[in-house]
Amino acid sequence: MPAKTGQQYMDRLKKANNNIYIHGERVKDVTEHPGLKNVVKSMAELYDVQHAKADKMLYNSPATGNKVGMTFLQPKTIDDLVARREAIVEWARTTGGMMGRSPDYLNAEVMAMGVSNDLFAEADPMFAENAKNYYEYARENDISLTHTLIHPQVNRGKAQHEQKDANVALHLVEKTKDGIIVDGIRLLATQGGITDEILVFPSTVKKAGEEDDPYSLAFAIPNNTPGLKFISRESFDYGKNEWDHPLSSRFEEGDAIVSFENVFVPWDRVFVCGNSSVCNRTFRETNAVVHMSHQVVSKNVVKTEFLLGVVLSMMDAIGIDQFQHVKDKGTEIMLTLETMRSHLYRAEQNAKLDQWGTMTPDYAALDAARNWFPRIYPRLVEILRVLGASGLMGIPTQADFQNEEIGAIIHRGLQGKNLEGYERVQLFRLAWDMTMSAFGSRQMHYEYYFFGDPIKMGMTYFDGYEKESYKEMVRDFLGKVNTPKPNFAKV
C-alpha cells in the first residue's frame, strides 16, 4: 500500500497485537490503553498530515508511481534535500518538536542504508540486497519503525563477551538454513510496540572488537514476531486532559526494554550477522548518520522555535520583557535558534552527491549541531523555568476554573498584564509541561543523550577534527616575528 492514513496506522496496530507490557500488564489494544492511546492518536495525526499536505509530504514512488512519504526520499539534488526537510518540518511543527522519534527519523536511516548498501556485501552480497529490498518495502508500505541500539547497563567497564552473564545482551544463538535465532535484551526502544517493526543495530559510540562478533547484529522484524516483548517504562501520560497536560497528554512516546526470547529472523531480513567491523562502520560509511542528523537538526530548529515562542509569550503575559536580564535570556534562545538555522543552511547548501548518487548534506555542519544541541538544550529549559519562577508552581487545573465557587477567584487573581487568568494559567501549564513535569524532565534527559554520551561524542568529535591547519596558522604567525633568536649555545 502507498502512504498510509492515520486510521490505517491504527488498524495495523490493532491487527498486529504487538506484545507490549506496561504497568505490569500485557496491553490488549494499544489504541485503547490509557498510557498509549493518546500518543497513538498523535502518530495517526502525523500520517493524516501527509495527506492533508500532500504537495509537501508525498512524492511519486520511483518503483510503483504510488504516492509515498517524502521522508523516505533519496535526494538527488539540493532542491530534493530542501523538499525532504520541509516535510520533516511539517511533522515537527505538528508536535512542537516534542516527538523525537516521529517516523521520519528512521525513514532517513532506512533510505541511506538501502541505497548505500555496498558495505553489507563484505560478508555476503545477500545482505546488501536485503538492505536495498527493505528500504523499498518500508517506503512502499509506509512502515513505522522503532529501533534499539544499546546493550543493558550491566558493567560498562567490560566488553560484552567479558560480562559475568555474557548472554544477557542480545546475541546470535544459531544460524539455520532459513535464518538466524537471537536471544537476549536490548535497550531502549522509543515508541516500542506502537510501530509496525523494529530495526536492530548496535550502537557505534563504543566500538566492538572481533570477540564481540556474536553481539554484532543488524536486522528488521515485525513487532509481533513470536518471542519479541516490549517492556515499557511507566507512562508519563497520567490520563489528564490536554488543557492540564498539553504535551504529555499527546506526545508521551514511551521507552521500552526489548526482550528477544529465541526469536527467529529470516535471512532476507538480516543485514549484518556476526561482523563487528561492518557494524562499527555502518552508520558513517553508508551516510546514515548524516541523513539522520539532518532530520534531527531540522526537528531541533522547530523545537527551539517553539520554546522561544513560549518564552516570548510568557514575557508578554506578565510584563517582564522590559527587564535587562530577561531580554538577555531571550537573546540566548534567539542566538541558539539562529546558530541551529545556520548549521542547517550550511549543511544543505554545501551538500554533495555521494558515490551512490545521493545528495548528502555537509556532515561537518550537522556534526557540530548534533554535538552542541544536547549541551545547550538544558540551558534553554532552565531559562524557561527561571522566567516562569513561582508562576510554574501556582498553576491550578482546568477543573479549578470550572468550579463555581473558586473559578472566578483564580481567574481574577491569576491574571497577567496581557492575559486573563484562565489563559495565563494555560500558557504556564504548557511551560511547566516543557520543563518541570515528568514529561519535561524526560525531554531534557532525552535530548542530552540523543546520540549517546555527549562526553564520548565530544571526544570523537575532537579526535576527528582537522587540527593541523590551525596549528600551522600559529607557526606561520610566530615565524614572521621580526626579532633575532637568542644564541643558546653557551647555556
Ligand SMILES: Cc1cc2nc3c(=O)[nH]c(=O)nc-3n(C[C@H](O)[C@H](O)[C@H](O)COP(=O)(O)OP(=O)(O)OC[C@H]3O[C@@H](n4cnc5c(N)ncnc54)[C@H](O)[C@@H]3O)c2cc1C
Second form
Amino acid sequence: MPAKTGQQYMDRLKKANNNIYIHGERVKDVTEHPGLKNVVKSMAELYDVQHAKADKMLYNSPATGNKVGMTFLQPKTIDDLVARREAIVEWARTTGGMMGRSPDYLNAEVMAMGVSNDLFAEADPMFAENAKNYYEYARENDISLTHTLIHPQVNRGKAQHEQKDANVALHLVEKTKDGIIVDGIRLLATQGGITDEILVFPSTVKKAGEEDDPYSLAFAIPNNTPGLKFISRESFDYGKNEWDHPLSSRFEEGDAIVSFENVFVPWDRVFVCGNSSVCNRTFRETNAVVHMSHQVVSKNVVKTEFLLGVVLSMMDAIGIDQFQHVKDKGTEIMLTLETMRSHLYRAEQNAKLDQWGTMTPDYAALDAARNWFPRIYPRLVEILRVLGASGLMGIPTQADFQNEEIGAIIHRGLQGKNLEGYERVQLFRLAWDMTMSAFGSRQMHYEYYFFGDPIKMGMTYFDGYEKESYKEMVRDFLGKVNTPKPNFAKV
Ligand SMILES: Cc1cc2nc3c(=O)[nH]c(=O)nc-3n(C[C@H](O)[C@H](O)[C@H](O)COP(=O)(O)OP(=O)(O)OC[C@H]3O[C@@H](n4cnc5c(N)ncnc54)[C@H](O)[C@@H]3O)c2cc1C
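Return one more block: the form predicted in complex with the ligand, after the form predicted on its own shown previously.
Time for the whole complex; same chain goes first.
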C-alpha cells in the first residue's frame, strides 16, 4: 500500500490488535478506547492531509512509481530538503506542533539509516541490506513507527552488565538460524502500540562499552509480534470535549514501557546484533540524527509560532500589551522564533551532499538548535504562565457556560478587552492546556528530554566543539599587547 489514508491507518491498527495495556487492562481496540481513540483519530487526520495536499506531501516512489509520503524522500538537492521541510511544516501546523511523533520524525530516521547503511555492514553485509530494504518497505507501505532507545532507570551509576539484575534491560538471549531471541524492558515508546511497528535502536547519548554488547541491538518488528507488550502510562485525555481540553482531547500521544518476553526477531529485521561499537556510532554516522534534527527544528518553529500566537492573543484579550515587561516577554518569544528560523535556514542553505548522495543539512546549525530548544522551551512556558496569571485558573468549562443559572454570569464576568467571556475562556483554556494541564506539563517534559538528557547532550556538544581557534584568537591578542614583559629574575 503506498501513502495510506486515515481510514487505512485505523483499519490496520484494528487488524493488528497490538498488545497494549492501559489503566490495568488489555486494550481491545485502540480505535475505540477512550484514552487512545482521539489521538488515533488525529493521526488518521495527518494521513488524510497527505492526500488532501498531495502536491506537497507525496512524491513518486523511485522503486514503484506509486505516490509515497514526502517525508520518506531521500533528499538529493536543497530543493528536496525544502520540500521535506514543507511537508513537515504542513503536518506540524495541523497540530500546532503538539504531536512530537507525527510520522515524519521516524520516517526521517528510517530514510537516513536506509540510504547510509555502510556502518551496519561492519558486522555483516546482510545488516546493511536489511536497513536498505526496511526503508523501502516502510516507504512503500507507509508504516507508522514508534521507537525505543533507553534501558530502564535501575541504577544509572552502573553499566547494564553490572546491574544487580542484569537481565532486566532488553538483551540478546540467543542467536538462531532464523533470527535472534531478545528479552527484557525498554523505555519509553511514545505512541507505543498506536503505530504499526517498533524500531529498537541505541540511544544517541548513552554510549556503551564492549561488556554491554548483549544490550547493543537494533532491529524493527511489527507491534503485534508475539511476546511484545506496550504498557502505557495513564492517559491525559480525560474524555473532555475539544472546547474544554483543546489539545489533550486530540493530541495525547501516550508513552509506553515496552516489554519483550523472548521475542523472536527474524534476521532480515536485524540491523545491529550485539555490537556496542556500531550502536554508539549509529545515529551520527548514518546522519540519522541530522535528518531527525531537521524534522525537530522545523516542527519546533511551528510550535513556537503557535505559542507566540497564543501569548499575543492573551495580551490583547486582557489589555496588557502596553506594559514594558509584557512587551519584553513577547520579544523573548519572538527572538526564539527568529533564532530557530535562522538555524533552519543556515542548515538548509549550507547543506552538502554526503558520501551516499544525500543532501544533508548543516549539522552544526541543527545541533545548536536541538541543544538550545530544550533549554529555552521551559522559559516560553513560564512567560505564558506569568502573563496569563489568574486567567489560567479562572477557566470554567463549556458546561458551566451552558448552565442557565451561571452561564450568563461568567460570560459577562470573564469578558476581555476584545473578547466576550465565552471566547476569552476558550483562549485561556488553550493556553492552560498547552502548558499547565497534565498534557501541557508533559509537553514541557517531552521537549526537555525526548532527544536525550540535555545535560549529557550539552557535555557532548562542548567536547565536540572546535575550541582551539577561539583560544588562539585570545593568545594572539594578548601576544600583541604593546608593553614589555617584566624580567622576573629582577622582580
Ligand atoms: C515525554 C517523553 C517521551 C519520550 N519518548 C521516548 C521515545 O519515544 N522513545 C525513546 O526511546 N525514549 C523516549 N523518551 C526517553 C528519553 O530518551 C529519555 O528521557 C532521555 O534520553 C533521558 O534518559 P532517562 O530518562 O533515562 O534519564 P536518566 O539517564 O535516568 O537521567 C536522570 C537524571 O540523572 C542525570 N544523570 C543520569 N546519568 C548521568 C550521568 N552519567 N552523568 C550525569 N548526569 C546523569 C541526568 O542528567 C538526569 O537529570 C521520552 C522521554 C520523555 C520524558
